[in-house]
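Given next, in structure tokens, is a single chain: the form predicted alone.
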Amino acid sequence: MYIVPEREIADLMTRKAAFDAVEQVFAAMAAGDAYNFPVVREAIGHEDALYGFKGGFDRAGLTLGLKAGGYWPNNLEKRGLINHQSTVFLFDPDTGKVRAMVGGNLLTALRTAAASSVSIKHLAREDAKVIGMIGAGHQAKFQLRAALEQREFEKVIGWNLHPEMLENLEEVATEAGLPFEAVELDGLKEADVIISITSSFDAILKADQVSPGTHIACMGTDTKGKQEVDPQLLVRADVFTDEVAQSISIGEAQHAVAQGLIAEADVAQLGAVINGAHPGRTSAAQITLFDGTGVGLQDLAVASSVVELAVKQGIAIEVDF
């Protein structure tokens, strides 16, 4: 068995490698070559933690495994650790033997950013110039860096519940040589692409705060009850997702479906656009929305890539298990 510790991930996994892995696994899912197992997510009754498992099997890439982990909200304050903690386990699909154990914290951030970036590549207008961000926490920086690689953006605008955190977005914009402007939510009408990455349980972005032609990537809703946008926005938009079953049960679409505003059939897989089975964006005025719920296969894909790189570079720790 190979072990790739968390400390090695930053030197192994690039945004490009994460993007390619996620794009390929989305395509495999839509083609029926890969599937996710049901998600387990529980409040454990200790330290206010949420803990769970996401797993799946990719027949095309012969990747089998799971990610175990969750959210410990007291970690940073009590222990100086990040609140999200996870580990990926890979297994040999031919024998069932464990193949690798991989640190999953940075990988989770990279694969989440890669998913929204893939959606921008395939759904945003080619002439998109202004990118808007809702949320300015740790993950928002990963999201923005990845997104800026997909179009020739000329400006970054952003809103956050706590405005003092917007300096995180300004930092990334400055790195890219772009101007940054803090805006109220109505100011997001200027954006051609909007990424929401929050932990909200109440709709933040209203339907009338989005202009025709915008692409929206909703990346924060991954649990029953969470919500980032007005359900009426999903009525206005063409909705795409990583996995339909998760989208309508724990993703952003859960609310619009529950209210009878849209049906399951109205939610399409992003992988079908990648494969050419769905046209995706068909007009400049069309609003597209990607409901990124986060699937286990994303974690397995990036972890598998890391293991291959770690073995080639002699970084992986091999143990008899």
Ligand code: NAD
Second form
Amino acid sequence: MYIVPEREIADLMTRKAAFDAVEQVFAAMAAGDAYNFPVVREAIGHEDALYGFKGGFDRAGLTLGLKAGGYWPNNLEKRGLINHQSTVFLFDPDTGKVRAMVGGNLLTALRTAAASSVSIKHLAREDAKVIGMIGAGHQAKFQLRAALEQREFEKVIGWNLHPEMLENLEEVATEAGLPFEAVELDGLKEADVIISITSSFDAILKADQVSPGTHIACMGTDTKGKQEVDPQLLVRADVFTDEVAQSISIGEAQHAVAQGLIAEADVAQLGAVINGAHPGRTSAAQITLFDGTGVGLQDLAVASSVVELAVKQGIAIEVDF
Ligand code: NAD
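For comparison with the form predicted alone, provide the form predicted in complex with the named molecule.
And the full complex, kicking off with our chain again.
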């Protein structure tokens, strides 16, 4: 088996490779070639940790495996380690033998950023110029970097509950040679694309704070109870997601569906747009909303891609196992 340690991922994995892996696996999911297994997430009663597994099988890409890990809230303070910890295990689908063990921390950020980036490629207006961010934490920087590659953006605007964190966004904008402006939520009406990536449990953005023609990627809501936007926005928008079952139970659509404002049938798979089975955006005035809930197959896809790169570059550690 191969081992690709966490420390090697930054130099190996490119945004392009993550983008391609996620785009392909979303397409495979919509074509019925790939499916996610039920997610296990447990409070283990030790160190206040949440631990679990996200797995799946992609018959098209022949990727089988799981991501194991979770959240250890005391890591940073007690041990100087990051609180989110995960490892991906890949198995040979022909034999069941373990194929690889891959550090999953950085990969999680890259695959999450790739998901919104794929949604922008397929759903945002071609002439999008202003990108708006809600959230300015760890994931937000990855999100913005990946998104900026999808359109010829001319300006970044951003809002965050904790304004002192906005310098994270400004740093990425400056890196890309773009101006950055901090705005109030009403100011997001200027945006052609909006990404929300916060740990909020209440709607931040109201439906009337989004202009016609906008594409919005809601990326923070990945658990029951979390929420970033007014459910009325999902009524105004055409809603797309990575996986419908997750979108309506743990994603942003959970609230609009629970309130009877939209039905499960109103949520389409982004993969269907990639495959050409769904028209996606059909007018310049339409609002499109991508509910990115995060699926195990995304983790497996980027891990598989990084193993390939590591083997090619002679960096993968080979173990007789
Ligand atoms: P972080 O702690 O670095 O940043 C949190 C962000 O949320 C900051 O911008 C903070 O100001 C904001 N925030 C915190 N509480 C808020 C509140 N009550 N209202 C509004 N904003 C609030 O976290 P991160 O690593 O950037 O993760 C952000 C979110 O993304 C988390 O909810 C995480 O679970 C989620 N996430 C989703 C996926 C996915 O696949 N969809 C993957 C990874 C992380």
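The term rigid core refers to the maximal set of C-alpha atoms that superpose within 1.5 Å between the two forms. Residue numbers count along the first chain shown, from 1. Quick caveat: nothing in here was measured; it's all calculated off a predicted structure.
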Core superposed first: is there a CA shift of 2 Å or greater at K78 between the two forms?
yes
